[in-house]
Amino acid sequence: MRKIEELKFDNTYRKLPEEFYHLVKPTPLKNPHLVCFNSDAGSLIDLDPNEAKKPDFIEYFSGNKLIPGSDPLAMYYTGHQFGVYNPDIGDGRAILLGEVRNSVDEKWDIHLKGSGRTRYSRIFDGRAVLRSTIREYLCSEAIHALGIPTTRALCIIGSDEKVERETTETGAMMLRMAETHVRFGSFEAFHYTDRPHYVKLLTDYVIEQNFPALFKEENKYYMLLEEAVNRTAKLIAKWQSVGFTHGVMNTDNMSISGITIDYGPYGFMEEYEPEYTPNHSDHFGRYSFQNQPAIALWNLNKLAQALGSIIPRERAQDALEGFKNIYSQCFVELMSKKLGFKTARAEDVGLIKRLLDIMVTEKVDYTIFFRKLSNLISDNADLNHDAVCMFEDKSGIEDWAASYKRRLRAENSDDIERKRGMNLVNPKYILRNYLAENAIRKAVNEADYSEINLLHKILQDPFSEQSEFEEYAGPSPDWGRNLAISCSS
């Protein structure tokens, strides 16, 4: 394990032409203090967890001191926001401190969010607020524990600094990590300014750094797009399977490596509602739960257009046409596992659809239902079961349950083995927005960060019973049900 000063930096992005970034140092926070630290994320860069106890840790991650070997810069990108191209984006409140290579030669971008103004800040102040950093810290780690690709969160640094949003809030910084922070919008930036040589240069860079197996391939550019399609399709299928709604799937919030990035007005769907939209700014539901697969494909089309100077449109279309099959196959496989099937069968599609149709009519809690379903006994004619009893109108769900039991018996399902398998894929604990809100209120109003650490602990092990935390597994109270979240951070 290493001290902060011993981290092994390798700043490859800095070697690209200056048009790709703005060299800028973080703006120090006033009176910084440590809010929370994630030793699991720290281990990814070989960081000794004892470093978080030292005063210098706060200095380094509040912008007051520069980590030796780092070379901070703000990345340039543009993107389509709510379907409209915006040429004025870029890292307006975040700075890439550099890239750290660990002992097994994995490269992690070290990205400081809330680090002050950059060339791309425009009218914004370049700060993040404590509220938004807590939400991103908790959700990125919760998503990771669910087995979904994502950025990781190392720490949050709080301060006394006041930041104006809808109201006056407290400024903070969060250190997040990813294999890359290159986005679909990174390619769009050079495509829409008619700089195809930079599109090619960026593509070569991404392949060399993140997809080295493609580097010597004759069709490497097409294969990169194909890989982006594949990874994105599987990512969205995983989101859908756990009821996660990102909330703002602009092309600048889509990672070229197919990971979840830029947590803002997200939400885990509670009552099953395909039109669920956690972002209070999304008045027309563009980024609703049900629209995520179609929006992902729309965004991939914009990526393909941005790569048009190096991939012929007809060839790119071949890659894009694979999205629906990849997504559908992955989604059905995931849902089949949620239902406890040993293998996915063609007939499962109809069974899954019937169930979801019933759930949307009854507004049943998505996470709780699937967790309870594991207790159903397949060879028992009695349908008075916990999961079935969640429905007011029993006729539809009882008919479905009878079909479900027949499907289980057809593959000689063992109830004990099935329950064990279902509980490995159906989480008991998710980050319901009211839980995050409780942690935020304690932190903001009382400077009490204990709830952040407790939630982090619970959400690190979402599939286990953790009976001592049973209250965190229930439905949201009335005040916290389907909270609408602001984009503002």
Second form
Amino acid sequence: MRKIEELKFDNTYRKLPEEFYHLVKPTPLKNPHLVCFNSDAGSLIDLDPNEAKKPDFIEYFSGNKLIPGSDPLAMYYTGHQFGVYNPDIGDGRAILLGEVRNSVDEKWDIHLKGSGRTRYSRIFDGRAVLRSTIREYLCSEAIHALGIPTTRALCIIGSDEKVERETTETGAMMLRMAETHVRFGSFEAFHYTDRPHYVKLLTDYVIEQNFPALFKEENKYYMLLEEAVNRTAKLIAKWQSVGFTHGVMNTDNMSISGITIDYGPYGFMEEYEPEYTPNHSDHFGRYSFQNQPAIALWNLNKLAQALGSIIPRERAQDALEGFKNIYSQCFVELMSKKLGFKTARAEDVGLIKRLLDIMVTEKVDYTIFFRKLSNLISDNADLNHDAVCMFEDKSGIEDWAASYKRRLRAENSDDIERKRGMNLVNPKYILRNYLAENAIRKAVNEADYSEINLLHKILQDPFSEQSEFEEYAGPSPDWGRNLAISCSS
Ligand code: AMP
Ligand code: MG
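Would you generate the structure of this protein in the form predicted together with adenosine monophosphate, following the form predicted alone above?
Whole complex next, starting from this chain.
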């Protein structure tokens, strides 16, 4: 375990040409203080958790002091936002402090969000508010615990600095970590400014740093695109399986390494509703729950176009065509696991579809239903079961449950074993919006950060029964059902 000053930096992005970034230091926050620290994320860079107790920790992660060896820069990228190309973005309020190499030779970007204006800030203030950093901190760690690739969150630093949003709030910084922050939009930036040599340079860089297995391949550019298709398809299938809706799937928020990045107005679907759109400014539901697979493919098309100078169009098309199959296969596998099947059978796709169709009309809580379903007894005709009772109109679900039981018996499913397996993939605890809101209100109104830490702890272990926290597993109370999530952050 290391002290902050002993972290080993290997700042590879900094060695790229200066058109790739803006060298800029964080702008310090006024009266910074520690809000929360995640020792799990710290261990990824060998950071001694006791470091978070030192006053200097706050100085380093509020932009007041530079970590020795760091070499801060804002990354350049552009992107398609809500379908329209925006040539004018980039890290407008985040700064890559540097890349840290750990004792097992993994490299982690350490990226400070809310760190002040950069060349890419346009008319905005370069800041993040405490509310939005808490949302990102909690959700990225919850998504990680669900086994879904994501950026990680190390800490939040709060401050007295006033930041104007719909109301006056206070500024905060969050340190997040990832194997890379290169996005689809990083490639688009050079493609649309007619600099194919930089598209190639960036691609070579990403392959060398993040896809070393492709380095010596003759078709490495094609294989990178294929890998991006593969990872993105699997990522989205995982989101769908737990009801996660990202909310702003612009190409600048799509990671080349296939991880969840940039948590804004996201949401976990509660009642099953394919049109669920957590971002209230997304009036046409472009980024609704059900559209995520199609949008991911649309975004991959934009990535392929940006790589057009190094991958011929027809070849790129081959890679893109893989998306549908990879996505469907992964989704069906995940849903089959949620249903507790041991083997794959031809009828499963129909069974999954029938269940989801009934859930839509009945507005049943997606997470709670699957968790309860694990208790169903497969070899009796009793349909008066917890999970079935969640439906007001029983006709559809009773029919479905009878087919489900037949399906389980056909593979000699053992109820106890099935329940164990189902509870490993159907979370009991998800980050319902009202839970995040409770933690935010306590933090913002009372400077009480205990609820952030408690929620983080519960969500770190989403598949276990934590009997003392039963109330965190229920549906949202009425006040928390339709909370508007501000997309200003
Ligand atoms: P996002 O929707 O958070 O992914 O942001 C899209 C773009 O807007 C990125 O280039 C951000 O850096 C930039 N941006 C968002 N909020 C701010 C802000 N408060 N100050 C400067 N840039 C911002
Ligand atoms: Mg973004």
